[in-house]
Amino acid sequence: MMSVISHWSLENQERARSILASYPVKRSALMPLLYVASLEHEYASLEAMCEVAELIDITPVQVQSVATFYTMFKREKIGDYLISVCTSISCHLNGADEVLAAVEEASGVASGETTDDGSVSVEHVECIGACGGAPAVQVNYELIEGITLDKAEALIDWLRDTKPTVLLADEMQQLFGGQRSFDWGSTEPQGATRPVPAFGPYGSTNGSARGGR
């Protein structure tokens, strides 16, 4: 069954054998596996979709459901950097649409498209779970409350210059975030490395470390 991924990474051929493992119903393990084939592919494509139906023994057309319904699993090949601008109700309310606009203004990409150099897509998003720190936005799910035109502005500058490894939410909050919905606590050493939510068993995380990629 494995001979399917026998061409993925070795890396992400081990994520999958141990993500496996982790399940006793291996169709619970969708939705991981969707990650990680998701980063072995840049996205969650056709051929990745099927790969991961025949992995956990049910149809391409079961796994598309999915990818599908939950928007984090990209169907196209989508930017280094992907900006995601909650425009729910408390975002709105405190100028989401002009933080949008900002982004899209810094960027040159309107919302839903990629820039040509495939560094930096853009996105409006339902509501991320601070709305006590709103507007909020997300840079490879890595969040930032409280944000302004000018720091989101500054910020896709910040990321064209810099062009960090790994994003880190405590650092990006400093440089550009305003009012938190609440106090984060301790500071969080491991950051984002790709536009896929920031966790070990993905590969999809790395230490503070930064510098060109």
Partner chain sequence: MTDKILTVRMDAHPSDSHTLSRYLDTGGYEALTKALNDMSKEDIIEEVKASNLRGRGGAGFPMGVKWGFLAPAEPRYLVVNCDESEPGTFNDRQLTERDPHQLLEGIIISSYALGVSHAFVYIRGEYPKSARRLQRAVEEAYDAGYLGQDIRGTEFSLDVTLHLGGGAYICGEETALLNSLEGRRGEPRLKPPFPAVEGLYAKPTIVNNVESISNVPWIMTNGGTAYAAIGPERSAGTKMLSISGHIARPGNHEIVMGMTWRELIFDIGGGIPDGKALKAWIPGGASAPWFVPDEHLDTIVSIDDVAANGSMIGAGAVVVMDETTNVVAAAHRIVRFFAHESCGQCTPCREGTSWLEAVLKRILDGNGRPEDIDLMLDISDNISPGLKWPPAMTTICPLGPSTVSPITSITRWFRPELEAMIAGSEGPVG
Given for the second form:
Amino acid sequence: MMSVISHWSLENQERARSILASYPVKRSALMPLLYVASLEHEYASLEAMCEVAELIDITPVQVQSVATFYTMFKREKIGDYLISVCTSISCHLNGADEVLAAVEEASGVASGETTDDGSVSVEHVECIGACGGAPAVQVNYELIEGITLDKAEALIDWLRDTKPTVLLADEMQQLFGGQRSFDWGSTEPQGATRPVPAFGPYGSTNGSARGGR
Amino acid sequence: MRVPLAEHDTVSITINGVAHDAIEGERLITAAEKAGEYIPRFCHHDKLKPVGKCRMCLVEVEGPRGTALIPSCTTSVSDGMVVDTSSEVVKKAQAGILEFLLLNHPLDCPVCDKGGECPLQDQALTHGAGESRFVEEKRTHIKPMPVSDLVLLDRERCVLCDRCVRVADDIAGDPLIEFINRGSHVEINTFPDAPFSSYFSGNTVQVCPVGALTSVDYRFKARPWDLESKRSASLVDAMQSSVEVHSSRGRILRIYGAGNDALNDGWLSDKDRFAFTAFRSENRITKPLIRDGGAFREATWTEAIEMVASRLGSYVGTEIGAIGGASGTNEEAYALSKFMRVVVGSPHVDAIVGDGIDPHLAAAVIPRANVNDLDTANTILVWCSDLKETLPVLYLRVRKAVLAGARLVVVSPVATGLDSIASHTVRYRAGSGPEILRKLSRGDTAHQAVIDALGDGPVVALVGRTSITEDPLLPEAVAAFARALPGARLMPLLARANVFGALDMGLAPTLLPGRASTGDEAAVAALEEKWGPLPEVAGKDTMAMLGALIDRDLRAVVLVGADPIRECPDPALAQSALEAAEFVVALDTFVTDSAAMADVILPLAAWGEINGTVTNLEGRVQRLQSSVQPPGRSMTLTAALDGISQSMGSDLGASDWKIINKEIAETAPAYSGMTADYLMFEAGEDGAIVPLPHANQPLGHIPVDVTVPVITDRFTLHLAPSLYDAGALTRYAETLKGLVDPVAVRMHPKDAASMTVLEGTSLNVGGHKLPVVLDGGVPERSIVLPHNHEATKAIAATPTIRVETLGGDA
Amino acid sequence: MTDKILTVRMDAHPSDSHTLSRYLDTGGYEALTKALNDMSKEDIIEEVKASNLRGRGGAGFPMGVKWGFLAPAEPRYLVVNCDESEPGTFNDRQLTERDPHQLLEGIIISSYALGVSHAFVYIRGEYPKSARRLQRAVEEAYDAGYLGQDIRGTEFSLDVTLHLGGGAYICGEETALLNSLEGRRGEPRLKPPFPAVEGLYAKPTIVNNVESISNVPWIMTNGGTAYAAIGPERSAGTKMLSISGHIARPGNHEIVMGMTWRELIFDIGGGIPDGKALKAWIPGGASAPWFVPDEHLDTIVSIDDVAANGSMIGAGAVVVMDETTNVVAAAHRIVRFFAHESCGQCTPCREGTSWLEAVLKRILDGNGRPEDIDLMLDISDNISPGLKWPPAMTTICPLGPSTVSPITSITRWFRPELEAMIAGSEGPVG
Ligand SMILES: Cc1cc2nc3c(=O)[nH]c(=O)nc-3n(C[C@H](O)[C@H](O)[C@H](O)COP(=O)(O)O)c2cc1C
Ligand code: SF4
Ligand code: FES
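After the form predicted on its own, can we look at the form predicted together with its partner chain?
Complete assembly follows, chain above in first position.
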């Protein structure tokens, strides 16, 4: 059965194996496997869904049904940097709409779109749990709280100019952030490497990661 | 033993101030309906698990903290429950739901197939606010898209009731249609390039409460108020699912499953639903045909009948055989049985075309299981063909029983449709069934888990030949084994339409009408009392008749809806036999391969055009009702036989099906009392199982542990039956003919490796060049081919087969 | 009297409160040792019952009582709800990023008491840092023998699996969460059966919030009665409130309930920035009906007092709006959220929430009609009949009715503003 993913990187095959091993019922592995498949395919493509379906022994449309329920399984290729601007209530009260406009202006694309060069995708999202540091944005799901209009533009320029391969929230917060929801404590050495969500447990971050158990 | 709902306690509930009885655990919406209070609904369906999604069925129920609005479809009744189905709060809520559902619903009722039978339309008329308060833009979708070859989806009309998804997933076990997206973007769809290709797809059309899922065939053909509906039974397979036949102006337009809880629960296979389109095909024979040199010429019935009568009359009765009779009614089968035995004077009759099991086992095994026994069995043993392919609605019933808690043991040479829900599967190499049987009956520890499972009764055993290549005696031995299991009941299986009815009417060399053996002197005497003397020699079965034709012991043969060239295990033998025959008359609806070799072909009326009764695999007799006239000059078999008899100077007494029906009830012991009137006025539409309580069944067959040889050749053959084979009902049905699967040889990768063949390359199998598919599910040293396909139809169904690489021997 | 339980360590040790070594040297895992060595499973459940801790995930159901409902069938599961997606809420994020071992210790003790050998933490997908920190804590705990086989020399074994969400607020609803964890669409299930009877894989399951479980170590160490003694009787213990919006000191504030809203907003929250006036606040997240200064400043911050005034503390998200707030725009933002997050399985929520959003949008775009106010209220009534509190529902889960809160709030408290906006508009186009 693992043969369906024999074209995956060995690392990701190992991840898939350890994900499957951490649930008593294999269908539970659907979402984590789809994240790993999205790393392989750059997004939750139809092929990715078919592979996951085979791994957990359900039909592709059942995977698609689940994948399309959630907003984080992207169904088309997105930019290297996914900028998610929170426009939910607390950020809204603190000027999120203007931040979104600034991000759109600086990147040159509207929310929901990707720049022609494939570098940046912009989306506006519902609450990301950073209301105490509103307005907030995420870059590849790494958080920046208390961003301003100027800093939002600067952020886009920085991404384009320096093309960071690892996005560290602490560094971005330092450069572009302001008010935080709470003291973040010590700095965090891990960050995102891809616009696909980067999670320790699923191993898509820059740091080392072991299986779930 | 598992207890069906109907046997639970009665509770008392109050609906709108009136006390009613209800069954404990029953759903409130059902209890209310029985009490005469219809609660509107969209997602609720009696045969589907409750989901409570549409919220149309909200009612007020009194609880500890005052009244609450709750969905009546997900709520079980409990004693003392007080319900209000029509309070202001309820009405307001229901009107609100209706308005929500109509917000994005197109106003295309005039062109919608559901128009006139649509609860959304009806309720909009009775509850609706009239003018829409919705001034925003409606959701739109691209217009109808096919979700399968048979079904179209119009997403705009969908109310997201989840019925189709539940049918696909829970009932059929084919989760190929699903909800996509979230919130107000939710829609129903299939995966791109993965159509809803289920054998049960048509059921979604039937359960869709609106016009979102429609049948490709029915689309735009009629308005519901033009339809005439008749209750009948499907004759696609021996399950004989109950159906409603909807016709208009002399045409059958669609088939719906009828809610027969004892049988098909309202479900149908797509073949049940769409095979009727074969009978409206151009290929129907509509006039008698007489061979004229190498071709056929049209003839009048008079000419054809006289010719048949004079040719048959020119032989000694015992030089004539009859094959077939399983595709029509009991009355037709009875008439054929009597025609052959009395008018012609021949005992050579067989409704089984060499592809079945012993007729005594099939017709008269004891103790015999009925379909509902599946629901109370703790363990179900399935050792027969892949039910999903051969008896798909029986497959649904087994599935239902298993999902409700029964344990399932599947024994088969190949993977079957039931394997995924089986608690145990036992696979054996084709030809080695007797060995597995020996192991199971001797308690081989390697099969301990299976043996333990079979020890937990009551057991229902479904027994038949897994493939036409399997020894026909193996099911007898399996039945003998199964009979000894605790609380065992047996269901011997044959698949063809009315084959059980035909056997019950004596269309077997060893059977007389009413489940009596030809060896039973009392039964013979009783029948001779009514029919006059019976032939004294022993009858031959189909294979013997074919052999005898070649040996010139038989000189003429009557084919009745049978196509031995395609159906019997030895196509070459059948071909030679029909060539050798001096006279062949075929009574059929199509010019089959065998009919094409006849001297005379008489056009028969088909299903939908005939009245009568039929008997299914559990012995259930139902009425078959005609909805339309037979095309052209086609006639019923009874009328044709009656005419031939008259021309031969005998009176068959078959001028009208009702006369025969009465005669059966008087002559065939197990059918005593089973008249059309009894079915119409006493048994009800769901039919009844023979013998009725007062009737006597002379033959009771106790299976015996016969010794069956194990086949050990280099390669053994499993000719797998498939639903969409190239049989007449598929190949002539415009709706189904495109569904015939491509043919390939399936073999174990190890065998392929030893022969150095690769997936996709071809092999020479029994003289045919066929592409290879590697399948780890096929036992080693076994070959699996689909049965009765154009590409394999000439392959002999012998237990062993020669397999060669294209270069030469392997 | 103690006034902080959950945030003590992170306040004292900002640089490393999340590490095992710091956790251990501040008394960590002592509660576990005590529970495993000195307490029976029943004792632990009794302590939790005695604590009167009411679930922090929003519904406020007493934790000990819920544990008592756990059916005896095996296996049983504990699922920790860290899906935290209600707009305005971010306390679980802080608890998982800053003190993951506190949660983990709570999980281990709870699992032991409940007879669970496999626990899951469902973390919202947008919280990668929470996931990483928790994952590291889990690994540390395995290495140190607090997880895995035969924990600390006992016969108790436990595995913990982290499961990342995919971006769907509704998965915070416990049965939707279980569906999601089973690899299905995050659609709430019909209840009954409740998870304690048929939950994950149809087995008995306890679902608790991160903050709820994070209190367990303290309760084991100090006793349930000590916990119950903190704060008002029916709002025992401390509560992490996430304060945001127009507020001088936004953030998570661990408080003891019982103060007034005035004290909370002006003393703890530091008041409204730039000297502006307070216009309204949401006492418990986007689902909650709004409070206004004239009516509610002296209402007590407690689960029951807020409920008595027609709203809820919920998961503890206080969103403050100053005098400049366009309340129609604010209401639209919240309605839009629920429309976006509706799972879509039941008709009133799927159709009603997006209809409400469309009407509000139209009003904001200058195309409102006078009848739109009654229309919105009637749509709301068809989702939540009678517009009562706690809400009645025509829906499967409370998400649909949550959409109604901002509608009833602005029509109740700010009707003239709404009418004025409509009066100044041109009516619908097209
Ligand atoms: C729409 C909706 C969203 C919810 N979101 C959350 C959530 O994000 N986190 C949470 O702990 N509980 C949430 N809940 C409450 C849970 O259903 C459940 O009551 C809670 O997790 C139980 O934990 P507790 O008893 O410890 O509070 C939500 C409920 C609803 C109806
Ligand atoms: S109320 Fe909304 S979120 Fe809840 S079940 Fe219904 S559609 Fe889903
Ligand atoms: S029929 Fe009950 S909710 Fe749909």
